[in-house]
Amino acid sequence: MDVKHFLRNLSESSGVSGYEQNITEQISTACTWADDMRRDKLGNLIMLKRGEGTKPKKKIMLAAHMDEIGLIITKVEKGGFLRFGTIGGFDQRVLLGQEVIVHGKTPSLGIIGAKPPHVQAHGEQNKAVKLEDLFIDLGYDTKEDAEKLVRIGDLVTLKREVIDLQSSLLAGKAFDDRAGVAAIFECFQILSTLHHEVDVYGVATVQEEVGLRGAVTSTYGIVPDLGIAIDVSFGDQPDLRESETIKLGNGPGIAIGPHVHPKVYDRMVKTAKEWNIKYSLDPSPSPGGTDAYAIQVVQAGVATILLSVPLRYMHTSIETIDYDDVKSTGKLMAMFIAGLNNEFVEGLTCF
């Protein structure tokens, strides 16, 4: 399957943290380059591409989370209106006016509404609408009608099709971090044409948005010798300082910070230069928000690095990426892996 088409399908599909089954099915069906595939008890999808080296082979783990932030129904009110809470870090300012899919007994389209500004109290018009003042309107007349299809605890996702902007830019939902999953696909596709000694585990992790849970359990089960987390970072845009962002179209960000093993960092940068792959340096003094942190500290610790696809408008329905950055990230990982041998990996136990 074309990786760009694959990413588009993932973005437009629903898979809130803890409920990623639909995404898992899409990935497992599309990944024809894996030699083996399994799901662990938490729901992580683990794809193995075997190396050609002599046993015991070293293990490299690539991890990108497939879950997305979403909403959950908390109350069905008079008139069939639905109150909701959030799963993951939504910015409530972007929710008003959104089209949504309520995943009840059957999926239902709805809109998020609030009190019109004309009838707001003095001072309300100058403030963002509070989460508790937002509601979902499915078009029902009564609470009883709504309750025939919707229950407390049902999930809600934003309805958004991927749109093509200028050049190779794409905008849509859940590119955080299905762009990372697509980068693993790109890597596997390239590796299918190359010789590599190490076993490569590509993991689509679950529940990253609510606490890095999938990365913890999958790393514990695989026990890799080296880990590469792929996530998104803040892309360049107005009102953000250049030092806080990575430029779209300039390849992945290669993180540098306390969660990055210095030898892995040096080798990754060297690989990018050797293969003329564009990249940016991504200073990361506080790495707690990505799967890289979870991979690094599992069991006795794992030599880890973080690669980031630059993304604008994070945690909205119009997250924007440059697809060329996804391809560059996949190629960088593939060439890095193809150049590994047991001697280098064994040397990661020493600084």
Partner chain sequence: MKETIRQLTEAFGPSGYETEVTSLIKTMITDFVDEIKTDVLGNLIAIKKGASNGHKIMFAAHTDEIGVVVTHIDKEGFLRFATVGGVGISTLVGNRVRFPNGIIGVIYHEKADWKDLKIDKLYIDIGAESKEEAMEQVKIGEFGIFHREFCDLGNRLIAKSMDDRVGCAVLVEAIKKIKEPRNALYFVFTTQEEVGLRGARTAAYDLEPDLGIAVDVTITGDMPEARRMEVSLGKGAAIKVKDSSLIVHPKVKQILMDLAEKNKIPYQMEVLEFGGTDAGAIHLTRSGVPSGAISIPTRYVHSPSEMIDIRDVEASVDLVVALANKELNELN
Given for the second form:
Amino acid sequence: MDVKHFLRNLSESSGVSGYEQNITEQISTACTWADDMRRDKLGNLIMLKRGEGTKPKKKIMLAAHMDEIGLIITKVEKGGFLRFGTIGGFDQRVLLGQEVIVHGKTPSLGIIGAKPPHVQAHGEQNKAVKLEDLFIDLGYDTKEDAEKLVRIGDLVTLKREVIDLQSSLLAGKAFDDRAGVAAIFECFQILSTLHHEVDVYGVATVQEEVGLRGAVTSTYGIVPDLGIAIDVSFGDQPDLRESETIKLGNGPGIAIGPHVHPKVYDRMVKTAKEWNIKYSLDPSPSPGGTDAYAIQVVQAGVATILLSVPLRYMHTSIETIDYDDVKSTGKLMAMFIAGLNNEFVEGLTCF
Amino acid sequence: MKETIRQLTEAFGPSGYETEVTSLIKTMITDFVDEIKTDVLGNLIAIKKGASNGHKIMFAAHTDEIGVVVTHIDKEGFLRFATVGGVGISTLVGNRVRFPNGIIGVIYHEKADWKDLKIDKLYIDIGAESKEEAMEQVKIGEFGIFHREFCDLGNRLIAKSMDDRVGCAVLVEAIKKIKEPRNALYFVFTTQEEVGLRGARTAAYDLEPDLGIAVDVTITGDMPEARRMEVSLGKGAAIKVKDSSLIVHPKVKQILMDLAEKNKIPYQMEVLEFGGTDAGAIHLTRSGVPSGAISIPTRYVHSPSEMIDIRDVEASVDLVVALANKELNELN
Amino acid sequence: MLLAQLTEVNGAPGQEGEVRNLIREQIEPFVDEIKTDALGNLIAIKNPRAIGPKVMLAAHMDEVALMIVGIKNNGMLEFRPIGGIDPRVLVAKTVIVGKKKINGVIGAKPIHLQRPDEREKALSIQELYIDMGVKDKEEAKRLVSLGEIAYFTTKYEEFGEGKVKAKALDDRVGCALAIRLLQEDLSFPLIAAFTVQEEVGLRGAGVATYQIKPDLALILEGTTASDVPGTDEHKHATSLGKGPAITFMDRAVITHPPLVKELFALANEKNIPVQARRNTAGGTDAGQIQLTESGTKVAVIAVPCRYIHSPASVMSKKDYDGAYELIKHYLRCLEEREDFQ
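Moving on from the form predicted on its own, kindly provide the form predicted together with its partner chain as a structure.
Okay, now the whole complex, with that chain kicking things off.
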């Protein structure tokens, strides 16, 4: 299957935290490799590929979140304009002038507007437009007309088609973290040509952007021996320090920090070297902010690691990645998993 | 109903010290439930068994209220304190506190601009003339609440700790009304919500419900120049869409909306951009619990004079009762 | 001496190996079982099959430290705190860097070349760097890899009137207490959890509690004392020399009221000076332990420490011994109680 094409479709689909149904359906349709598939009570999609080892088999969980940040309607104003709040961390400055899809009775186009510069007070143009001053214009003329379509609590996503940049770079929305989901698919594509002992659970998690929520419950349901979270990390861009970023095109970032098990880290680095897969070291003194943080402390604790696809302009509608990094992330995981045996996994609780 | 609210709001129950409230609730409901118990964190759990094939619903209303805790007693007998839960500094000066043994004190401030008034510039005066006298009445680590009586204004009621004794009152009334429910009902009067949804977390772990519903207050936007919020007093029970702790499960939201429509229960939609409820803790328990919340619109939340409308309370009771009797196969 | 040894080994959150090995060595003769888990918590069990309350002691092994996050072209190291550190305490300190234990110093511009207004401003963490004395980036990379840790090099010393100066008293003093208490001869199951990653969000404690399932947990800590000039008395939180501090509430927990009451009463009965922790800021492992599974009864007993999360913290041996006495008596009382089951 063409995973790159699959990622394009995922990126262009809507699935705000808590409302991932649509993304789940696409992923489960595309998932041809699973021996078993289920959704848990919060909507996490759990795809199992069984290993060939003897029972009891060890369990490894790969987690990437499928939700995206979005907007939510808080008020319908006179004239049919919509006020909104956010779900997940939006920079209010990137919203002005965006085209959006309002998911009311039927999905409808809207434009995020604000007072035009001509009528602004002197000095106002130097300030960012505040979230509470932005609104969505649905093209209706009255509140009553708008209310036929939209009600308070309806969701809004950004409207953006994926575009190709030079070489293998792509720009679009929600690559955070559907690029991670694509990396899981790349991994399984390779893994199906290899032998592996352990049971592998690919999980598309929900509600990461509002607090790593899906990872908490899905891990509880699986009880893995080892967890790999795949997320995105800040790519190199001119306005960031080198030490805060990892380079696009240089393969996945391998995190190092409290949320990364030292033995899993060593093994991952060794695997990358062995198979000539490029990677960047990604030191993380503050470990929160990805599913790895949640997976690690479920029940009696899980040995975890975090791999990151480098991504520029995070949480905007022009998130930019290098597809080659998605492929190499998938390959690294596949090689890592193929090399796992029970003895290594059992050793993860021995310090 | 009003009398239940009065009794509950006048009880003493800062976070961690809710026993007076849970005991009171126990006397109100014991005759109407099949089983009643408490757990390590002090949650009061009342069970109505329901039909054997029903779903297990956990309803949660928290018994704790915001308050203060004494951190220091000075030579002259003045008390210094920290806050318990989210207490706004603007609600404190001139306000009165009450300690468990009935001791009353008044809060005032050192000389300072209102702008840089911080909690450590405030003190409590219990009328003691020396450290020794003060220490006979309170000790360091003593928890207190804001002292304010219940007022009946007609449809509207004012009291301290409407957050969330009005939620408790909704469940108490519902317990009395529900006769033979289709579902197995676990009414949990939770502790320590105001300090981080703590009681609900351990209770939900223990109960493993199929559905979690918090009954709590929410803010309104119907006052002069208020923060934007499309919830108003008197327009019905609020069905939550989200807050900072929870995105309501889409199916749960739909179930509540359908029930309200079908039973002609007045309701409004609630999108809260901050704050949390017990449902936030419940839905992350074990491998996840679909959860939602029924909110009672409340003005001046976390002040000593929280205002609600009795019609919204009645609508909330009706919604709880309707849910208790609904077949919930769509949750499977 | 136990506390000296414990504070002079290093253990950043997630890298507690040195501390864990030392503790394991110390407790092996006194316990029945020792195990570790996927996060590196060290769990020691005494009397696993005995009848009676299952009591957990918890102390965290990790300390705040600095993580190397970048190497500049001139070989200087960029770092970020792992756990909460006030950047103002870092300037002009010596550190030991990475697995190879390379000496380094945290440099800053000399006073002579600073503009007067610069001296008034606190240095931010981005302006600081570690100098190992290397020529260039290549040489630095041979010595240190990204993600490695730099530690303070403070020696343990006793000084003044019964005072101790050391790094990482938060929470090696708790570890030391737990080690001493494990030597008690008791009839019920006593389990000590030496936890990891407290400083980055109480990460290890919940996981440990899930495995232990205790009836009761005592959390042993080093806590803030601000009984110093410039602090009003009502902001001291705790004071050195006035005995162990008992927490009623902090950001993460409201401790179990009956348990707190018992501890105060016992201290009174045994004539052990004890103080209430008079502040509600900060949080400890108790927060996670209380909320694990269906809930746990918890209390926090802490030794007051000045200047925690800095290169040199100070405590009083009297408080340390007082904490030991109080907990020892409490454990003995538990033996005599029949209502515990």
